[in-house]
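Below sits a lone chain in structure tokens, taken as the form predicted alone.
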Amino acid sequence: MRPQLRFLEKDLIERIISEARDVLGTLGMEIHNQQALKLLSDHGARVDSGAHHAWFTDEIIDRALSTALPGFRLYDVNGEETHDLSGENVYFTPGSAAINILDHETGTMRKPVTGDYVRYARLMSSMDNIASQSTAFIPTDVPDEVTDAYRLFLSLLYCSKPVVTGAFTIESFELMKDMQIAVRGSKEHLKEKPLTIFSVCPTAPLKWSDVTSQNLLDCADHSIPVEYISMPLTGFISPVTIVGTLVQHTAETLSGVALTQLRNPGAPALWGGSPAAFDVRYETTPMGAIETQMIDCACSEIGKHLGLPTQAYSALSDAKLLDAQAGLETSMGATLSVLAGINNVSGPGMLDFESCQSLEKLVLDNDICGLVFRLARGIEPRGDFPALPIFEELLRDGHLLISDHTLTNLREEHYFPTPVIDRANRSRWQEEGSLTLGERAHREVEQKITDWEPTGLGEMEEKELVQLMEEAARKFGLDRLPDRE
């Protein structure tokens, strides 16, 4: 039996959805994109283009929900399926778009560059419990105008896993779409085997910017999956209560579902979010707060009630170093997310309120993900009945270390973490150098990067990616891309 976690009764879920519908119909959404406003108007919504405002009807919402997919699949660079984002299936991906990286040598945060990103992508190739990569942080040695595409470019070159990404500008999307087509060979093949998920973010409260709504429409046009990342903050730009925040999150996310489905019925999407319990004492947005994690799980329950696959930002920490707080918050978020059945969990590697990535934390989090995946499999008999012969063997031999029952079931029954997690006795730990968690994690990072093997991306595809990136960079004054080795 798979263990499950639920926070909301069915009646409460339905009341939250009803209140969200009322918000969309009565207060509407501020939308700063004329294409989106026209799309809504064409389908019967009341629109005030001058005020950039639209009011959603029940008919529009019902129509959108009727065509939204209950799940979809993702594929890697080589066209192999990696994700079935449906039901209770859970996958992890690193947190996205950090502006800093934690430098192991100095113990301080700094701005990342191309070499950092290449190391990250190579490391991600061997993170067995983290199924997709993300465009995890922003290299600062290329012009700002091309950083969105540059992160995707490096990801596709150095790691075969699908990519959770996004664009901070309207112009970036076209290049990022062309890169995916270059890998797949045609736009039809890209539609058949999606390679990325784009994060699209409404602005709390009840608003879509021109950039994010255009990204949403562009993704729908090309059947590129999106995840809606509504970001209410309790007591600041959403109600202080969890239920009130859920109403706002539901309204903002329903508006995204409507826009996607009106544009292209059946376009793939995840009901996602990155809400936070605003800490009024420090004026911060703690992603490791238990209330934040409860909201994440509850949001997923609402999305699944509506028949949609789900996403959340969890399994991350607000700590500034790889310390006990980092492990505590990440483990709690990962555990709750798996028990809640959130389909795509974004967060491993992330520190400091989603602003910093750590490669050492990433390898620790890979083990955390492995542990919670074992938890999700639950408990079931594996050749345990009848029990009498096993105990007769135990009494006869004094142990079961080499029994058929042990050898048959050991690997399936137990998750064995990497050496990042210390399970040696104290004397052995001392003999091996008395390494700290950070030192063990760094050693694992270096070993994984050393063992990296090329992705299998074809020579022609790689040349086309490089050509696309070089042409874009030259437009913004960069004559030569940074060295990647």
Given for the second form:
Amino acid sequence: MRPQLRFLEKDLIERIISEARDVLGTLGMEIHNQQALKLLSDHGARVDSGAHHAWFTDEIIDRALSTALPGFRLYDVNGEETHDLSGENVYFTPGSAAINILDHETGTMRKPVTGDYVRYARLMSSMDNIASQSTAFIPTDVPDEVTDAYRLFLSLLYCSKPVVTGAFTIESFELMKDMQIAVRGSKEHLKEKPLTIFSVCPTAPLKWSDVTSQNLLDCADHSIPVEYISMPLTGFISPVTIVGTLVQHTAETLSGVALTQLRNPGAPALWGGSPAAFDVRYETTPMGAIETQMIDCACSEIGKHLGLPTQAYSALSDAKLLDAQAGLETSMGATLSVLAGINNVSGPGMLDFESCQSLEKLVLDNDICGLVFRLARGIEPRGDFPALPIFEELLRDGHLLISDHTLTNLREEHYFPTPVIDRANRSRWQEEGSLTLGERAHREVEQKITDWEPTGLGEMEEKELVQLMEEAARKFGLDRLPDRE
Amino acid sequence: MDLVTRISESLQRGDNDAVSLLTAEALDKQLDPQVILDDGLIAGMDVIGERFRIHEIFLPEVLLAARAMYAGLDRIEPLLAASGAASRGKVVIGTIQGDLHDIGKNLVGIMLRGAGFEVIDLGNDVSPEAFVTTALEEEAQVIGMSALLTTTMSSMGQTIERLEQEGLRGEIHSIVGGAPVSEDFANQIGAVGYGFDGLSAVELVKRLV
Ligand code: B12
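Next up, the form predicted in complex with its partner chain, please; the one we just looked at was the form predicted alone.
Okay, now the whole complex, with that chain kicking things off.
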């Protein structure tokens, strides 16, 4: 039996959804994008283009829900399937788009550059429990206008895993899409085998900006999967209660589903979000707060009730260092989200309210993900019945270390973390240098980066990527891309 | 307890009706509006700011107190307007070009208003020209810029260059904030100050005007 966590009774879910529909029908959404407004109006919504406002009918929402996919698959750079985002399947992806990285040498946060990103992408190649990479931070040594695409470029060069990403402007979508087509060979192949997921954010409360709604429409046109990232903040720009916040999240996310499905019925999307329990003492958006994590799980329950695959920002921390708080918040989030069956969990590596990535934390979190995956597999008999023979063997031999039962089940039944998680006895730990968790993690990072092997990306594809990137950079005054090695 | 102290204390309790009534009473008794403002309303808000800083109270209590302050201010403003001392100073705020994050900027605005400053909020995606032109037109002393994206930060520097070109850098102070911004960055682009939350924004502006 897969252990499951549920917070909401069916009646409560249905009430939340019906209240959200009421909000969308009565108050509507502010939408700063004429294409989106026209799309809605063409489908019978009342629209006030001047005021950038649309009111969603039940028919529009029902129709959208009837064409929205219950799941979809992702494929890596080599075209191999890596994700089946449906049912209770859970996958982790590093928290995306950090502003800083935590520099192990100095112990301080700083703005990242190309070399940091290459190290990250290489490291991600061997993070076994983190199935996709994300464009995890923003290298600052290329022109601002191309940084979002530049992350994707580096990711595609150095790691074959699918990429969770997003555009910062309307313009950069084009380049980011062309890069994916370069990898797949054609538009059609990209449609068949999605390579990325784009985050598209409504703006709480009840609003879509021009940039993010255009990104949404553009992704739909190319069947590029999106995840809607609604971000209500309790007591500030959403009700202080969890249920009230769920109503808002549901309304904002339903509006996203409607836009995608009206634009291209059957386009892939995740019911996602990054809600937070706003901290009225510090004016911050704590991702590690237990209420934040409860909201995440509950949002996913609502999405599942609607028959949609889900996403959340969880398994991350607000700590500024790789310290005990970082471990506890990340583990708590990872545990809850795996039990809630959230399909795509964005978080590993992330610190400081989604604003700082740490490679050392990433390897720790890879183990945390391993532990919770084990948890999710639950407890099942494996050749345990009848019980007598194995106990007879135990009494006869005095141990079961080389018993068939052990050899068959050892690696299935137990997860063995990397040496980042300390399980040595005290003397051995001392003999090995009395290393702290941070030091062990750093050693692991260096080892994995050294062991990296090139991805299966073809020479032609690589050339095309470089050409696309160079062209774009040149437009913004950069004649030569930064050295990558 | 004298009337002005009672105004301050009612304000700290967030009791806007009491502040309004007590202010009216004080004016009836011919108390100096400037004294009511400084020793009643603003003194009360200063206490609130400090109690917020040490976590004795939270943001909602601060906003209740600010609302109470405005209940009093509404009554004395007409009198003070004549002498031009109604506000502590004027600040133009906005999120910079290309950036749509406005939560932090809004909070900064709320806190500045709460502390008695006049705030002109230009919203988000604000160009360097708009910052400078508005500050000039409104005779503001401070421009407060917010950036949440690494990719948009540089436009903060452009606003300051523009002030420089117009020969206004001595008159209009620029302050900056937002997640990717730091004290170092502020110095680098020649901003006068960097603030990391609403309260630090208030302290900065207090120092500058
Ligand atoms: C909420 C949020 C959103 C909301 C914004 C809603 C809104 N109305 O603002 C939504 C969901 C819409 C959103 C959208 C996007 N976001 Co966003 N967002 C955040 C998040 C999680 C929190 C920001 C926030 O509101 N914090 C709470 C407030 C109270 O704090 P604050 O903003 O820092 O402000 C305080 C201080 O900084 C200071 N301050 C702020 N301004 C000023 C100004 C002055 C003068 C002073 C003195 C002080 C001061 O005082 C404030 C009050 O305490 C941040 C993460 C983070 N850690 O910042 C990401 C973050 C900033 N977003 C990010 C991204 C990538 C995006 C998108 C591009 C995603 C996408 N692909 O669609 C879009 C933006 C599109 C665009 N062109 O702008 C990245 C930035 C990456 C980077 N390196 O630049 C971050 C870091 C998250 C991440 N890792 O992905 N986002």
